[in-house]
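Below you'll find only one chain, the form predicted on its own, shown as structure tokens.
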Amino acid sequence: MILLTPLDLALGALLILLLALATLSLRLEMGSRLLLGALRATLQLGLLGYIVQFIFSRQGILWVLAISLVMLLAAAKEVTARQKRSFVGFWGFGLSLGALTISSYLISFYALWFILQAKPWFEPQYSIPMLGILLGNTMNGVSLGLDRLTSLAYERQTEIEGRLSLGQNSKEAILGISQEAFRTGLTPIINTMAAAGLVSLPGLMTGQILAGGNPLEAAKYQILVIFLIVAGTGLGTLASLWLAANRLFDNRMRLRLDRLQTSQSNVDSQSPKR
């Protein structure tokens, strides 16, 4: 395996800097976001590398659970922040937290215990990367699905209330919107699955090959991970949409859009600049 030096990383970062300068010259207002994103990714991944290396040397389940909890909370916070309209109070964060826990944790445990049969099952070499991959992809599906559900519920308020007035219950009234939101949440991962190996070489497989691994074994791991990601994304999106759809109605079958709030980040981004 070819070891990278700080100079190698600096040369890679130069490409981001050139792209930021190009967006600045074209007045696309993306330069600062690109640079901030690159800096944030560098710091987060570098810190994670040191933490995981430390955990590898300790081999304790408490350390694995600690970093897993931090990753889960960060993912739930990110899902909430991506919503144009999130639920008021703890529901905004708690709903994302519950959906990610149901999907990513259960799928990770299933893979570690029944498929990989790691000994111990919480072996950091397998458990931390597995959970990270699942959380990252499930987070995208959940955030897209939730955002679509709440946006459509807000836009189609009259339609939903009309269905309720005609005798439909809350599940029937919002069924079409829930189906569309579910398709929105799963479309990116389905597209990725369809293009894997034909149009693109997935990250896990690429990393193993660059590290000197056997290409066939790398392909096997990538296939397994794709299956786990699709299952985790599907379960997480289903869970989040079910919880959100129930929260949008009260026990008297009334649509409660007052339980939604527009995130401040979206308000700021849409405000006219002076």
Contents of the next structure:
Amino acid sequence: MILLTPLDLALGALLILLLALATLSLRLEMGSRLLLGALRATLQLGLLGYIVQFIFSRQGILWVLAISLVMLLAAAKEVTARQKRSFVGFWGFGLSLGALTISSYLISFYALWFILQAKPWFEPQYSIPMLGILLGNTMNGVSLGLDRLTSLAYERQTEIEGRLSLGQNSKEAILGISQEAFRTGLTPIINTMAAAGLVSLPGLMTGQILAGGNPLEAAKYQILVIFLIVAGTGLGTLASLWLAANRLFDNRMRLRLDRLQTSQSNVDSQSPKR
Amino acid sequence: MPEPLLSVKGLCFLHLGPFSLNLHPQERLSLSGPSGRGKSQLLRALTDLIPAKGEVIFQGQPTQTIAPQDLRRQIGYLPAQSAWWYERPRPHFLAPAQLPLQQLDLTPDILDQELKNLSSGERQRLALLRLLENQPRLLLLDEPSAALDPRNTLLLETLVLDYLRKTKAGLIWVGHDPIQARRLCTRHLQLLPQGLQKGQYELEGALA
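Alongside the form predicted on its own that was just displayed, please also present the structure of the form predicted in complex with its partner chain.
Once more the chain from above appears, this time first in line as the rest of the complex follows.
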């Protein structure tokens, strides 16, 4: 395995700097965002490396639990920030948090306990990367699905209320929109499955191979991880859409768009982290 | 004195109200007044589509004790803009073969045309037929003939009156045409602002 030196990382960073200079000279106004993004990622990943190293040396379940909570809260905040119209009050954050907790924790636990059977089951070498990769992808599905659901509910208010006026219940009235939102949430991971190994070499497998792992073992891990990601994304998106569809109506089956925030323009569409 | 079909006491919604009103069985009420005074919102509040304070009693029962789906089937609300969610009209109907299309000067092939190619008048007439399939006991019609020519307006009025006669249902008709209101309705109300107090509106007998 080739160990990276600070100079190696600096040579990598040089590319970002060149790109930022190029965009600056072309007046594309992305330079500062690129540099800030690179700086942010460097700090976050560097810090994560130290923290995980620290936790590896301690081997306590409380340390694993603590860092998993930080990761969960960060993911929920990210989901909420990506919504064009999130729910007002606690629900905006609480809904993302609930959906991510159910899906990521459940699937991670299943994988660690039944499949990997690490000893102990929360062994940080397995549990932290597992939760991380699940959260990163589930977060994507949840944020896309939720954003689609609330945007469509807002755009198609007359349809929903027209259906209610004819005596449909709230589930029937929003079914078409829920289906579309669910499809939107799952599309990235379905595309990933189709392209895996043909167009793209997934990040996890690439990392293992670069770090000196056996390609066949790396492929097996990648297959397992894709299964887990699909399950986590599906479960998380399902949970978030179910919660949101309930929150969009009150006990008298009225569409309550007043429970949504007015349109925000701070929505960044980010690609899945894998 | 028979029990009213609909009894509204001190109804407030959005920044509007309080409204009070009684509608007797088989009564046909016209509701007019300047735009933006909440006529449509009043109809939406009556069918419990928006939160409201106050009391609405329908056929002797407070509406809040009736399951919302049942309430909205019994109080048939036709919005000014009809909503459609399939590509063509047919799947929107419970029994498309039994629609009295010819009474509204429509032919059965309209059911299989694309909705985006239909005129707003055609869509509005189809929306009324769709609403009547639920056999509502009270009709709340929001400018249902706004997009129709004089002949089709009369056909629609005849269809509505026939339905009311057959089912002994009640009617609240929102519209701007006083002649039409006299032709159709037995009582007329106007929605007017009264004074400058915040949210103080009253329903007053005006026409007739």
